[in-house]
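Just one chain is shown here, as structure tokens, and it is the form predicted alone.
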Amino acid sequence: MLDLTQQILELVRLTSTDLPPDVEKALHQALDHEQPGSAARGALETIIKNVELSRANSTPICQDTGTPIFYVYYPAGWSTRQLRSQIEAAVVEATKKSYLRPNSVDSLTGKNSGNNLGGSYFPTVHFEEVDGNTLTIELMLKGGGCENVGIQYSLPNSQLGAGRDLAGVRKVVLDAVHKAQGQGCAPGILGVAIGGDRGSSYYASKEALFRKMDEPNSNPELGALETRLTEEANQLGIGPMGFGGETTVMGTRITALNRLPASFFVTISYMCWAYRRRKMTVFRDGTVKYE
């Protein structure tokens, strides 16, 4: 089995310091919608300048380098134990090089591990075996600010008048955005999962965030709801960093899961403007492609 530690280290560096092109494009589009001289436009100008400097200097885009969340899609024959070991080694090295800030804290003692490792869940690594000979590793760095405003609803919700249908989903998603205000470091991106159990729904809501900004939903009905939610969220007037303005949300990503008849969960994972996600693909001949 290949030792991919250095290649994974480069994935971490890219994710932390180099915002994906589709996200940067969305930020520029948001800038065009804000009024000259407004606080919202000033916030976006600062954000975009920060993105450019981070890329040029290979320094973290945000001081909160977040929880590293890896989704690993591996062919038959690869060892998940060895892959996890290589991922952890890369995370430790990335922390030494300051691509990641030491973020892993023991919940009982408050002690920081100092290397971003901690038990079986820090960093978070999800494995899925796939057909073919190609290994894919996707990484998201999810900051605490946006993670704190993530929320899960159980429908029906009488307080919001939200039933067990897409109209009810719409109501709770907009409620989540309104509750977040500027605390999620807007303009953000919404990952929404409909259905599942409480755990799988959160899992899927984050997985949905790996879809690129310009990649349409394979389900036209959900795609239409994504467009509507983004438009309506931007009518709330929260704006960049909560300063008011036209852009509260840059995009919405919705997925649907089967559920028990007794349960109807809607889970929203809010992602901040520092939408740090990258992918590496390892081909059969050992070559690596980063996206």
Second form
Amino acid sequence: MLDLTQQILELVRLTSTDLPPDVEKALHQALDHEQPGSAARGALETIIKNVELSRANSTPICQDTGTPIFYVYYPAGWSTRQLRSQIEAAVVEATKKSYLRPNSVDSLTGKNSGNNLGGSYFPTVHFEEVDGNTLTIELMLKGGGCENVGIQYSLPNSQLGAGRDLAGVRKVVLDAVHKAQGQGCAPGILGVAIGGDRGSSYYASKEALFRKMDEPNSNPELGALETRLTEEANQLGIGPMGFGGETTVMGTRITALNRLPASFFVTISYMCWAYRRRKMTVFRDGTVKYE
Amino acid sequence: MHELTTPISDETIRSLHVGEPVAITGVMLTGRDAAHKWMIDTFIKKNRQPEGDDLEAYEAIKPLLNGGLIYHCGPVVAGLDTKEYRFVAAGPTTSIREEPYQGDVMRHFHVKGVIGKGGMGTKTLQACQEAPGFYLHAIGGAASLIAQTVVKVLGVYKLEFGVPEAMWVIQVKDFPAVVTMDSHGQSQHAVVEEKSKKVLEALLAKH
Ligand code: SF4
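Now show me the form predicted in complex with its partner chain; what you just gave was the form predicted alone.
Every component of the complex follows; first up is the chain already shown.
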């Protein structure tokens, strides 16, 4: 089996220091909508300059390099145990090179492991076997500020008048955006999962965030709700950093899971503007492509 | 854009209102959870005896904070081995954690301005009215850019708290921020929260 440690290290570097082009484009679009001289526009100008500077200097876009979340899609024949240890080695190396800040803290002792490892959940690695012969690794770095404003609702919710249907989903998502205000470093992106159990719903809400900004939802009904929610969330006027302004969220991604008859969860993962997600593809001949 | 140079006069502070962008040039001190707790416990509430270099550090930060600025920031710093310190990443951290302490720290040291992200509560707003002082919101996540505005690290106190928690004395040039709590009792956070609440209610009433 190939040793991919160096290639995965490059994936981590790229993810932490160079924002994906579709996200950068969305930030520029947001900038165009804000009034000249406004605090909101100033915030976006600073953010965009910061993105450019990080790319040029190969330094982290944000100092909170978050939880590294890996999704590995492997063809038959790869050892997931070896892949995991290569990912861990790459994460340790990336921490040494300051692409990642030491971020893994023992919840009982408060001690920081110093190398971004810690148990089987840090970094988070999901494996899925796929057909064909290319291996794909996706990585998302999810910061703490925005993770803290993530929320799960159990429907029906009488306070919001939200029933167990898409109209109810719409209401709780808008409530979540209002609750978050600017705290998740708005403008954000919403990952929404409908259904599942509490755990799978949170996972799926993050998986939804791997979809690119301009990639439509395969379900047209959910796609329409995404567009509507983005528009309505922006009517709230919270704006970049919560300064007030036109862009509060840059996009919404919704996914649906089967659920138990008794439960109807809606989970919202809020992703900050530092929407760091990248992908590497390893072809059969060993060549690697990053995007 | 208002250009501010430290020390900032009361007159300038009173002339600024929520929503106004500023660029700060001058000196500020970083401080987050450990520093605030240390100042409160050792010198304000005095429920802990000063030890080690506590008193020395206190005397050193007093003139810096007098009329000065405190920045909620846990920086990434290069040059730790040679002591030729350089800020590599210096974005703001969430300020609300210092809400129980901030007002008292402002009064005790005559701090004029607090910089961070996410805004603060009524106790700090009250202290801003008394001082007069203000809360400046830095741009969350803009770590590289803000680090570039730190032109010089002038010194550090309480490094034993760890690099992010220590009190760094920094010289900045054109540090970007927005006034979100002013000396007139206004809070942009409260205004935006309230306005967006009204819109939310209207949206929830729709199908
Ligand atoms: S929420 Fe995102 S941009 Fe803000 S500090 Fe955390 S990781 Fe950085």
